[in-house]
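First, one chain by itself: the form predicted on its own, in structure tokens.
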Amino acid sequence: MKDSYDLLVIGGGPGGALAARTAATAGYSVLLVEKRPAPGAPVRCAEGIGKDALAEFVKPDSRFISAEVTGAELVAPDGVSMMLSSEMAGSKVGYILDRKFFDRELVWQAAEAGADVMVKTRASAPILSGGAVKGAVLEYCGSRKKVHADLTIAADGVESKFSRWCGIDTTVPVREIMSAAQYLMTDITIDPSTTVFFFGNTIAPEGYLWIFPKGNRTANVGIGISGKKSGPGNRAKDYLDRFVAGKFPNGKTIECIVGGVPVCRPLESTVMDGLMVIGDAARVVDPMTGGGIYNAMFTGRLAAEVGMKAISDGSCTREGLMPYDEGWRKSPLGKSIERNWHIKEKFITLPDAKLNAIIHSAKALDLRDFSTISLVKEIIKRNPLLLADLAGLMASIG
């Protein structure tokens, strides 16, 4: 570890990892910094992502894929499902990952591409000079050692310390913190090639509780709900038990992982003067499902991308590093992080009873292609019970 690098990132997930290989593949100076002993360990996901998704950034590889998807299952509150084909169900089926082992395979390929990573190694402050962030202090091994950096990238996940710290208001509301729970489970029956979706206020209140394979007997079963409906006795992890005690009562967990999810708009701005905030830090998670795999490393390569060129050009301020903000919101990304936040506040107010009108009304649609905003239009269109709940937003999805 030197005293100071063109490039300092600190987070080693898979937006990390990506900013890291893209700033390094191209010549520049790059440490990568990870708290954990390990990159993927523990795992804090369900671990799905698209075909499509994955492809974009690396290639698919039997180590880090435990499952290959090819359909998704929709179970309303009655218990009526709709099923979806590989045809039908796009970004919802794909592969369901090994993330101790795609997460490692990443920063792997970011070393091998030139940059230094250490693990086990926490950024305890940013170094300021004139507002501007100029690298960061490091822990390590009982050490202490100033780094700078013309350029840091906060990929720190959902607890988006080194941003706060930085003057960025990261403050998530309570509503819009999805508060979950996560079992690895074997010995349990399931369809090795099917994801699972629950719905309903009695099983998940404001969220979802999510069956996803990872082998012919073993699956990640998981549930988030809104952190206002967290309570005693009623916690995110009380109603996956209670659900794991109905639907697999033989099972076995072999990991049992909790944290928060953040499914809010995204900061107000990713960037400052010597610092770009990615992935989970920034808050671009998919509001509808919280899913932030493809989203961190669209946004971690992304950010590589323009501060290279800030790095280069002497302009590392807020003003050069702007283009990687307005960037990622103009991209399909943003606008589907937007859209579905319209769409997550209108769906977690509706009652069961509509929740299952929607599932029915789904179940008889003859969708060639599938998607969140060609299932809602066409439920709006057919369902006039649910037209008044959902007109206002039908205009804001256009």
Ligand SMILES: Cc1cc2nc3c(=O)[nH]c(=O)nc-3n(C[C@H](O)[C@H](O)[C@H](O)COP(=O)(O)OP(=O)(O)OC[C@H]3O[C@@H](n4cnc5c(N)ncnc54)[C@H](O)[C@@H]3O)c2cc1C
Given for the second form:
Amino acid sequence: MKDSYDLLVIGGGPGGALAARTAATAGYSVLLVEKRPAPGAPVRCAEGIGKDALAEFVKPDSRFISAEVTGAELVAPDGVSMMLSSEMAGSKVGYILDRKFFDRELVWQAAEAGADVMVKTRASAPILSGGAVKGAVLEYCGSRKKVHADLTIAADGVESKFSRWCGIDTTVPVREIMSAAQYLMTDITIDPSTTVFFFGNTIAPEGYLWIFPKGNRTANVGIGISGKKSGPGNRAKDYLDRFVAGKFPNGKTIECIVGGVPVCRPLESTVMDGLMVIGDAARVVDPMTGGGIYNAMFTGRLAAEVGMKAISDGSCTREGLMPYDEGWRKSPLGKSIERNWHIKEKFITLPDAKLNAIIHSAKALDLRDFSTISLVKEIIKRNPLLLADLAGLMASIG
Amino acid sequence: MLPANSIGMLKIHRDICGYCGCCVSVCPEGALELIDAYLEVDERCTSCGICAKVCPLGALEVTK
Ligand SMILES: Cc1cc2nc3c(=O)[nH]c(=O)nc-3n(C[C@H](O)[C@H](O)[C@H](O)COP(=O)(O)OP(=O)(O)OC[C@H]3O[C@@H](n4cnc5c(N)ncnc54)[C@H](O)[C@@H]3O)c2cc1C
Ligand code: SF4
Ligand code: SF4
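Next, report the structure of the form predicted in complex with the ligand; the form predicted on its own has already been given.
Now the complete complex, all chains and molecules, led by this one.
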């Protein structure tokens, strides 16, 4: 570890790793710090990602892919289910990753590209000078060191503190944190090529419960509920335990995972003098699905691209870094986050009877793609009775 | 339960905590920090209970 770098990246998740890999590949000096002993572990994810989405950033490899999925099943509160079929979607649907290996692979690639990597190293404070971020204080096994950098990228995930220390309010509203629990279960009977989503206010209030296959008889079985609905006796784990007791009474749990997914709007600003914020730390998760792996990689790469230019121009100011903030907001990703936030706001108000009606009507459709938007558009088209409920969405859908 | 770590009125039950960071993200005071597998609370905590509500496992408790 040197005393100063062009770029300091805080956090070794998919966002931080992509930022570090991008800048190191282009020849910039980069330090990536990760507070945990190993990137990716313990896992805090259901590990689903679209095939195309993954391929934008890394060559698919069986070392970090647990399963390929070709279809999805949506289950209404009354138990009626609809399939988003594989024939309709071709073969390009999704992967269930193995994040322990995936996250490590990405950090590995950053290191191979020339980035310095420090694990078990925590950023504990920013170095601030005249209101600008100039690096961070790092703590490593009892020692403390200041590392200066022209630019710092906060990729510190849902529990992000770094940008808060720099003056950005990152608090997630209680009603917009998905409180999540998941078991990696084995010895259960599932369809190994289909992801299953369960909806309903008794099963997963203001959220959903999922089964993501990781093998023939193995799957991530998990749930996210609104923080607002969480409380003694009705926490994510309680809901999950009730579901598992009914559905997989003889299944074996070989890993217990918990987490929080921010489904609020992104930070008002993701740049300040000397600092960029990416991934979960920037709250750029898809508010409807809770998916954030792609979003973290996308913002990580874009931040590095804009950041490299700013470093070379000696302009790592808020203005110099602004093309990153504007860039992701204007991108298809930024637009879909905005749109899906509105859809989510409507979705969480629907009583079970409405959820039933939606899934019953969608069951009759030939859906060719899995996006929330096409689903909602089709449902509105075919089911005018729901229009009144979903009308507010039309404006944001366009 | 162990009063594992209690500053002010917030108790962290370390035997329950799964160190996921969910609570850290909702604390309006920035009083929580996840140090690897070790959650810490500092003097900024106002015992508002928000973190205790959202914890997926119920590892946090505000005691009166
Ligand atoms: C239960 C659950 C299920 C999910 N399922 C999916 C899914 O199926 N598909 C999907 O796309 N997304 C899913 N997500 C969301 C996804 O996990 C995140 O969006 C993604 O990991 C974000 O990547 P990131 O790089 O921004 O942050 P993270 O992956 O959280 O990485 C942040 C890293 O920063 C480190 N760090 C934090 N503070 C510091 C510090 N001060 N110093 C040094 N290091 C620090 C952390 O240890 C961590 O390793 C799920 C989340 C949860 C909780
Ligand atoms: S939300 Fe609960 S399990 Fe997660 S870190 Fe906080 S106390 Fe621990
Ligand atoms: S009780 Fe309130 S102030 Fe204290 S740590 Fe929890 S959320 Fe923060």
